[in-house]
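Presented below, as structure tokens, is a lone chain in the form predicted on its own.
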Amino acid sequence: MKVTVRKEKDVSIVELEGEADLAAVPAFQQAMQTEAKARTRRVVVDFSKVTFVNTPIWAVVVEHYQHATEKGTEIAVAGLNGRVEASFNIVRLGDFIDAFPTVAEAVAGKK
């Protein structure tokens, strides 16, 4: 899997490409960790290009969730679909982490 971070306004990019499986934690990890101590606005991540997801991608987005709250930092993921979407879905991070169709939409905070 390939990770990328890009800057928007004030908010953090990490977009994700491939599969997000279990080799792929410590470059997202590592991502998202030198995002958290960038404490920008908001931290989205890009699930537009991933073709799978397994929980342990999942864990690093809650982690990060729950540390980037507590600093006042908001996390939200973009791009959703098919089996991503599904996993999102199943594993019920919908109900505290927003989830936007567009990255643009997750930029702005509007669904």
Contents of the next structure:
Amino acid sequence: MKVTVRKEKDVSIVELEGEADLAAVPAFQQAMQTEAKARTRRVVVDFSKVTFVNTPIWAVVVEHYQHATEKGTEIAVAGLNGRVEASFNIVRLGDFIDAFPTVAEAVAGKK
Amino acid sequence: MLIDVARRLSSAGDLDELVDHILKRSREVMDCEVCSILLPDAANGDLIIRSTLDAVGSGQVRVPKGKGIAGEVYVTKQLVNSQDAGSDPRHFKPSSDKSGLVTRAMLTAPLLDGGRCLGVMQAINPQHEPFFSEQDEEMIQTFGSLIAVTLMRLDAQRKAIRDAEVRQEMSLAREIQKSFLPSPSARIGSVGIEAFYHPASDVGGDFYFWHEAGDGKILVGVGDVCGKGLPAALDMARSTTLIASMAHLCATMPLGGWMSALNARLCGAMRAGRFIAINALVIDPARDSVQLCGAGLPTPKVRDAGGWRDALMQGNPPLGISPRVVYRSSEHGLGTGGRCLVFTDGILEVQNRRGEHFEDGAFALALEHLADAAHGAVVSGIADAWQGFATDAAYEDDATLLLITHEAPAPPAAVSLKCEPGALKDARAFIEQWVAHCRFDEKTSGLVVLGCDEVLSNLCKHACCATAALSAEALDGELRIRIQHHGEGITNEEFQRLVSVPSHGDRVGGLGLYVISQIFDRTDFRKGEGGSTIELVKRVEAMQ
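Shown: the form predicted on its own; wanted: the form predicted in complex with its partner chain:
Then the entire complex follows, led off by the chain already shown.
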């Protein structure tokens, strides 16, 4: 899986591409830790180019959600489609993490 | 004394014992020389005498129907008190009565159940009076009422026993008949077979069959013996046995010729104008072809890339009527994914409460709805639609449905994997082939792949094992995935304990196990000294 990070104003966008499985956890974890230290207003994880996600990846999202909310940073996900959306729904992360159809909407914070 | 008699009557279970007791006690109560009960013989209406006289107590003495005072009382249902019965012209003395009894006064009373006369009771020759009094008349009528009620109860008991025996025999017959039918679900190589069988009563004349004929060919079909009940069931048993004994001939002769040969054998065996309708197929998976021969049943349906349609085939008359009939079959292509559906007329002709037949539209609708359903789901789907259509309506006929599907060759059955994150991609590719083979929809396919990945990710993280064996099979409408390894496993109890409902709070772990518990219909975690096994089962029907 490929992980890239870009910034739009005070929002960090962590873009994932490919299959997000156990092998991808270290790279994703590192990217999220870096962004946590950057103290941005919001971190958006972009799944629009992802074809598979499992729970070790969602566990990283949850872990950073816990730390970020303590520090006043918002965490959101965007671009969930097909199997990725089914994976997100079955772990019920939507109960507490905002999911946006597009990155643009996630950056704006408006659905 | 009457209370004692009533108590005895209420607990009586044997008619002979009961009658003997009644006679003995009534003779005491009536204070007479002889007491008798005359009960009708169901065969001819004669009255059979049971008496306190040993000589006539064998049940062999009869009063012909309508004869004597007893015969008259049985018909008129009116009590007769004769002061000198011996001189009464109506009196009838059976020639078989060797008792030497000289009849003087005789009291004859009907045993009534409402307006129905169950028999007659007689008291003969009072011991201390010349005639029977009005008080005696009341007494014998009271006795008569008690006896009538008891006879009714015994009759009901006997009927209940007879009914239970009949039910038991029919249940046995049903089981025996089922033993003539093969398994309703089978897979022979790349051919899947699925049947639905619904007899209208305990036993029926419908049947289905499938046999490996040899040379890779498979003979399948459905049949309907004319008529219903036991006679039809016996012909059904004869037909299925005959078909089984001749199935191997399909390997070397055209289906039409085989049906002609079967017809010739049946014509020699069928009696009383009976006949059998059969639709038969011979599938040759190696040549991607199917032969069809229809004889008296509705036209089969075939499904290819263009959807469901009637099979193009020539009709033939039912079997067992004329040995001179030449049966003709036709051959069609049956490529991978192709299906044939054969059924008896009971499927089409069932009526709902509005008087509509299943064939009027509901059948086509069910087929359309199930166009892309997996093999295992088609027959159950049609059966559900058929049974739902006829809810609360009496089924008119036996109904049988049989589907064959020429499936694509199954993916590889097993793969060996290294337990490391980089190998999970290979495991997912293996499962992808199986979910495609089982025709799961896109969402469910993704979830099944995810569920397997969760198990294998856990093995990588926690099991401390170098390799795992991953295998899969599609069987009985289920996809069964098995993962075996030699690392640290868990039991079903531990699995249940470790499952953690998702939350944003602190968790020990178990989110992956929660996902597994949500995705599969059954899971089984076993660990032993020889290694650990995890079985994940997903029903194919649940996907449609």
